[in-house]
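Given as structure tokens, the chain that follows is alone and in the form predicted alone.
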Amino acid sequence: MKYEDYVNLKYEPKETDLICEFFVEPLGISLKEAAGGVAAESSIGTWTETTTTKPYVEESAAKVFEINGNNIKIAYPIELFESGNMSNILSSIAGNVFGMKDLKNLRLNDIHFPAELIQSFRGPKYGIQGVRKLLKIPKRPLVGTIVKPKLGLKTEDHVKVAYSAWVGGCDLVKDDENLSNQKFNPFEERLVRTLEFRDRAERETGEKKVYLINISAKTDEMIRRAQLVQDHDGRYAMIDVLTVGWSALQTLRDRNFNLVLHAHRAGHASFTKNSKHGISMKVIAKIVRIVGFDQLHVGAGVGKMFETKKEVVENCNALRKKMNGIKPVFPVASGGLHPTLVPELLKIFGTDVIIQSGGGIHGNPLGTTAGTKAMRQAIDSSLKNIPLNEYAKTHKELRVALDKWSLE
């Protein structure tokens, strides 16, 4: 089969093909023989007829059944694949197809999965309404932190930041991205320090608190971390999911800890911002959601992040939406957030996101406790339908963050 023997307009995906929605932009070669390579080089084709391939391999012939302008959409027959391999999906329709030197540029936008495959993972163990049932939140949008600097601090400055987040209403406070097992911050000492702070902020405040410490590592140490999380009653482990790697990702779910699972997105951005080639955020969020995490980061669309507001509408649909029984997953706002920026954020979001804010709390000149306050006030504010400016005259933590950020 040549390329374009790849292309079938007049093809009626069935109910159990995989759908791949491709921008596909050729280099020297028709946009009929580009998009016929995609599809070849992601089932069973390569850029020459063989003379051994048989007459039966050609029906798993993937199929370019539709094309709009450089949009494309592939259909792949579902045994092409090994159910509940996401490595192995992944290998196929987004492998080597990104490295032909007759695409000029090539991006996944949208992937569709069939229940057959859908239902062969795990998914989310707690989802939304399981992660609020935990917290005892019924409602309102979830407030958390980041303990900042994210690197360097020792363990004992970086209970007392967690502890003063606790305290000034955050519900999660978490380790970022970078903060492993280091001399300065050791896992199993900041695990068991930082969980004595967050019982005894519950003690005080009255709230469920959390504490999403980072257990990204080898697979096998981080079962092994996974399981102290749950030993000392940690109730959440964050994962770096990207550079973790999925197969790692579905190890670690199948072992069906009592622990809700953080999806940091690190690293998304080297494939996810050129909006030519690559790897939509959205892609990522249904494959996250379909191996089996809780929460994800899916940009902001105001803040310090690039993606734009429709972009994270789009990615909060990839979580939310109904898939199968799959349950819905919490999206995380983040990313250079603070209180001004609240009313915004729930018009972009609704109620059923955790907003992140490192900088926008720490970064109060009141300090960590009063810059969480004033992100609940802004919350409480706005939930009411009253102006900040206005809720701020009686909330004084709410007035030094917005004198701070509102020109910003």
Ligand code: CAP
Given for the second form:
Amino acid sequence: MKYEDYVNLKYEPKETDLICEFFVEPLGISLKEAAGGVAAESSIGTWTETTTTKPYVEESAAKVFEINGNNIKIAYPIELFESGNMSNILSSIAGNVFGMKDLKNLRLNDIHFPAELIQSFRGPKYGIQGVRKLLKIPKRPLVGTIVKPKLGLKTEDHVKVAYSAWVGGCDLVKDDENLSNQKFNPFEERLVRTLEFRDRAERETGEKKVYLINISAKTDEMIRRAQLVQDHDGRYAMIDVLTVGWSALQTLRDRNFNLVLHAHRAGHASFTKNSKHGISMKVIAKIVRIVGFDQLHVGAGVGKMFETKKEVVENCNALRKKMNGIKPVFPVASGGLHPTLVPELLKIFGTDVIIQSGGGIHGNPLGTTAGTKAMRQAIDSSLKNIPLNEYAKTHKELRVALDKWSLE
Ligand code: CAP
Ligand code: MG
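What's the form predicted together with ligand CAP like, now that we've got the form predicted alone?
Below is the whole assembly, all chains and molecules, this chain first.
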């Protein structure tokens, strides 16, 4: 089969097919050849016909069944993939094709997994409802912070920052993506001491508090750390999902720890930011959900990161819309967030969101506890439809935050 032979615009996808939506920009070849090339190289073909093929192999060919300008849809027969093996699936559909010389650009914009394949993965253990139940917060947006400075703080100071945030009203306190087991703040000591302060904060506030310790490491070590967290009655673990890799995530999820799994996406923009080439964040969100994480960073639409509001809403849909019985995942808004942005955030996300703010809490001139109070006040006033400036007349922490971070 030549590349063009992989195009069949009359083909009607089967329920069991996996469908990919690509943006394709050819370089020196026709769009049809480029589209067929993507289908070929991501299924059974290569650049030339081979003497080794057999007639039955052609039945497994992927087919381009729609071409709409530069946007194409490809159907992949389910037989091409090993169930329950995300690395295998991605090596096909998101593998060699990105490097083809005859393509100027190629972007995997969306993916639709057939139910049978979805069900071969675990999916989230807790999801939005499970997290809400654990925290005993049925409706309001959750508030989280990241201990800052992101690296360098000694354990004794890290613990104080976490405690100050919890008593101010944070539900979640998390490590930063690049904190793991450095000499200045070793993993085990940090785990034990931070959880002691979590318990103290719970006693003092009467609220449930959780600590998202970053367990990202070599897979066996990551599993060991997850076990330690569970043994110490930690309820959560955070993982840098893209740098540890899909098979490590599946291995962790298969252990079925009683831990809510928080997915940080450090590094995603190296392939999600270019709107013509790479893989969209929506695709990553679907994969993280299917593999089985309970919450995921999806951008914020405001703040310091690049994503548009529209993209963020699409990412949220990928996490929250119905998907063959797979639980909805909590979207995490993060990156340059502060109380002034809360009304806009709630418009973008609705109330099923974790608003996570590092600089916007610890940067409050009155300190971390006040910074957290300001964030909770911004949420309360937004939920009551009271303008922030009005609410700030009787809430000094919010006033100070609004003065520091006003909208341009
Ligand atoms: C935010 C953050 C998060 C980013 C991740 C940081 O800190 O801790 O890792 O939000 O990006 O290190 O930048 P600030 P994203 O609140 O101080 O900005 O959520 O887009 O994946
Ligand atoms: Mg961070």
